[in-house]
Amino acid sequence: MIKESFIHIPMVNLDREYLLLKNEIEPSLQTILESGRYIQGPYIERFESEWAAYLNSNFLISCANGTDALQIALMALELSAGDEIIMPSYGYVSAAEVAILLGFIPVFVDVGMDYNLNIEFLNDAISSRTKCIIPIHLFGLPANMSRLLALADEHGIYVVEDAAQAAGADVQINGTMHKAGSVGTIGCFSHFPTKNLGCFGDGGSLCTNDEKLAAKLKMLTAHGQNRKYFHDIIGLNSRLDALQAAILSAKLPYLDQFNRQRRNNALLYAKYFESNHNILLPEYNENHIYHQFTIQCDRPYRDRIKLALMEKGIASMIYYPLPMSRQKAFQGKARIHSDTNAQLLCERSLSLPMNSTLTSEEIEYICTVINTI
């Protein structure tokens, strides 16, 4: 049992990753550090070959963050001022923000108990105006993208996969299984140090089985160009750095035994809760890689739970205390089709620690606090 005057459990434990790997990425940053190549070069076009590779995409192109690379699958798609941009009421602000920036309309339509998108709804906000669809795969549970993909496909919309939080989940479309955000038009990722596939600061990526709309999202990251200094088009300056990619292709191949501990995680957590009912867990899956571990309880209780566990050095978090649907900053710039779970959800959802280094004797300590409540 671990002793209560030396407890400190962060939500995710990045020191711990770090020292598990640190052989194997500091001799990659020692040789870009002596090269004096930070920007470009071999090592962003190694995690860009792997990660291609893993994700069975034909294009990966990287980039400087998660929102920059929405932003950028947008733009690549050539729509028009006042198109329609559906995506779930529930999850982080990004694809709405990136979609009123390029002077896009949101339409936000509600979500699951599951935190995602639902797909019963899609056809009923559909409009004339309606261009693409962005499904948010939430906490690490892919959307369910047979049908999305089918909807979208009879209406002719884009889909843009945001798989910033489900990096090596598993979809499956028509008896085949296929990676997170590989099965869009476009898909993307982000690589912040908390993700899945994270780095040591900011890093993105998209992949795209189509090569002219794969030359564009290349173009788009450096200021529209093909050539130096010549700009066919108007772009971003968005790029992953050599650093960054060197840690990245490091931690690459441990991706899939990382996510396969944190299902481990997720058992642990259903077995300590399971005479607890005054939680909702969320429904165990083998293609969810639990970006987040996220129980579900009355408001009271929830925020008593948040409380005890900060006295006794417990993280947690609330993702999201607010639908992007009522977020201030939107009011006015999108059309809200549906919210009522999103709404209920940020009254009652409490992420607790999830990492592949969280210790099995770390669980049951948190959840001996929860159920002592």
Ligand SMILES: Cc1ncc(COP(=O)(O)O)c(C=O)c1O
Contents of the next structure:
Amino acid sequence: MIKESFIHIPMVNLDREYLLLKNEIEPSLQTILESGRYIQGPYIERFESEWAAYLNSNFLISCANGTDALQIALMALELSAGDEIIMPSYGYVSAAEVAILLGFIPVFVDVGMDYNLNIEFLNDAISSRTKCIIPIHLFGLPANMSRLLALADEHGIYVVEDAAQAAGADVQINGTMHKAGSVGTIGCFSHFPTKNLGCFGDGGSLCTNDEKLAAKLKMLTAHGQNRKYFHDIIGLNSRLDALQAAILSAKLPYLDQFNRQRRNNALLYAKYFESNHNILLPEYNENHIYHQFTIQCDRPYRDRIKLALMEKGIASMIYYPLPMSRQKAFQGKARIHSDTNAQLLCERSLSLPMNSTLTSEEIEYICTVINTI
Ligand SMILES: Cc1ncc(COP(=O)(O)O)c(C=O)c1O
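Show the form predicted in complex with this ligand, please, because up to now only the form predicted alone has appeared in this conversation.
Below is the whole assembly, all chains and molecules, this chain first.
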């Protein structure tokens, strides 16, 4: 058991991960610093081709962050103002935010207790104005893409995957495994430092198998130009920088190993919580990469757990305290199809520390603090 006075357990240990990979990260950073070439260049090309190969996707375009990735994806599709975009009622707000910024109407559809889009509700929410679905693979568990893609196909609707929290997760479609993000029309990733494939600042990427779409995505990241100073469409300035690309290339070979460690940590949590019947654990699934380890329980108990952990120097987070569908900024600009579970999950969810470098001693300690409340 670790000495109590020294305990400080954060949600993620970015410093530990850095020390593990220091020798692989630092030489490229040094090379870039000495080269004076900080924007574009070989490190960007290298990361894009390595990440495309990992995802088994034909085209990969890096950009400045995950929110930009979603915005660029929606700008690239043939959509018109007023078109409806279905997305989960529960999750991170980027998808709704960019949809509204671009003049589209988010339609919020409830999630199951696994935090992902409920396919039955999704079916019911599709209207003649629905042009796109954005599943969010929340907390690292991919949505049911087999059924979702079949539905989208049947209705001729685009699918933009928000895979910000699911780098390296697997999805099974007709018995074949694919990487989350690589099976929709466009996949969007965030490389924010705390993500499973995170850099040391902001970063994002998009993937697609459609060549024409890839060319448009690329133009959109670069002020709508594909020849310098010739701007054919309205775009953004959304670039990953060379230092971040080098960091991502150094980390990518460890992504599967780190995700396996997260799965092992999830199993350990499950073992220590085995006899705590007040807690509902996230399902154990080989396709889950546990970006977050999120438990569910009654609100008073949840709030007591949070307080007890805080008193012991252990972090925990409520992802999220308010459904996307109920955010003030979106009222009057979106349609709520259903969000009963989303509201319930806001009351019941608590994310515990989770990362690849969390030790078994730390997990045991966290669980002991919780189980003795
Ligand atoms: C599900 C989801 N989508 C989108 C984003 C936005 O990514 P970024 O912070 O890189 O803009 C995040 C980041 O937290 C996220 O978790």
